[in-house]
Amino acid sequence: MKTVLVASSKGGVGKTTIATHLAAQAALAGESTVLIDADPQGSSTRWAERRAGLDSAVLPLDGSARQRKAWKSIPEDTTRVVVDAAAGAMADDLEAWLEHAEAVVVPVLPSALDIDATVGFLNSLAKAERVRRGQVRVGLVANRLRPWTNASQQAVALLEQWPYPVVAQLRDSQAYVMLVGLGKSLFDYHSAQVRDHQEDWKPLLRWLKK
């Protein structure tokens, strides 16, 4: 069972969008997928409930209160777990998830305030035992980019100097808001309109397979 934790100490960075897309992609690939919603807002849970009628449904579990209880509730046949961590959580708050995760995906927006806010979170992650031992990989996702702007290009250049790799660059699009509201993802579609966006995800998916 492979577990991916999507986390950031900064709210509004696209954590739920990334978690739901990773869960959908795994389910569409035939994996028995669980999405643990550790955020009290419950956005991931509502997404999974809207998806319940699809063949690629994802099982939502509430992880907002008792993390270890949620972990014990995972069905035995599960092959993929995605955890949508609570906004504002630091590494100490994520202890139960870090015990099981193979990878942590950290979304970062291309602004000075968001980048500065992420530094403290990454510093706290670096102190976590399994991260220090190299048992948990940490990857950055530059999110909501406008690749044609200097601000986005400068943000990516800065992130690439950090000790953790930039494993994806996702462009800004209102499509994500609409899809989450429908219980869908980019991976549910095959039109030319979504192909460029799907290409943005390939480096992250390859990184997670390592």
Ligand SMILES: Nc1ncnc2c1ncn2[C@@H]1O[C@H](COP(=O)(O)OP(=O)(O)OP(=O)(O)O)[C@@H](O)[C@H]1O
Given for the second form:
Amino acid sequence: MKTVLVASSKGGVGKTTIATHLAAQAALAGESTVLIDADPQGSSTRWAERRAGLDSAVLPLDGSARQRKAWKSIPEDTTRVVVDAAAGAMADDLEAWLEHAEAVVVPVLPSALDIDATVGFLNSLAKAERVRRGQVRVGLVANRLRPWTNASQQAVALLEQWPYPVVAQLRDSQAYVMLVGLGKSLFDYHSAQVRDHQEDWKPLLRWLKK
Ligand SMILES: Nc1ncnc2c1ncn2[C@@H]1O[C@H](COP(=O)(O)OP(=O)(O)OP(=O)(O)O)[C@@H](O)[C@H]1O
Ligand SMILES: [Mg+2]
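Return one more block: the form predicted in complex with the named molecule, after the form predicted on its own shown previously.
Below is the whole assembly, all chains and molecules, this chain first.
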């Protein structure tokens, strides 16, 4: 059962957008997929409820209060688990997920304030036992990029100096805002414009497969 944790202590960086997209992509690829919503705001749960009628439905589980209980309630035939963490959670608060995850995806917005605010979270992750032992890989996702701007270019250059790899550069697009609200993802569509944005995910999907 492959498990990916999407986390950052910083709020509004794209954790839910990325977690729902990874869950949709897995479900569309035929994986029996669970999305653990570790955020009491319940955004991932609502997203999963909205796609409940699809063949590529994803089972939402509430992991906001009792993490280990949520983990035990994962159905046996599950092949993929994605955990959407809450803002404010540091590595200590994510212990139950870090015990099982193979990878942690940390979204970062292209601004100095956001990058600075993420350092503390990455330091807390670096101290987690399974991260130290190399049993959990950590990857950064630069999110909401406007690649033609200096701010985005400088942010990516800065992130590339950090000890963790930048595993994707996702552009800013209203498609994310619209689709996630509908219980959908970019992977549910095939228009040329959507395919262009799907390309942004390829390095992340390859990294998760390793
Ligand atoms: N690549 C993107 N392009 C455009 N908008 C985006 C992108 N990624 C996320 N957003 C928007 O940014 C906002 C925050 O994203 P999201 O809810 O995924 O972040 P979060 O880290 O889960 O937030 P929270 O900390 O509140 O849980 C949302 O309105 C979302 O639609
Ligand atoms: Mg969220």
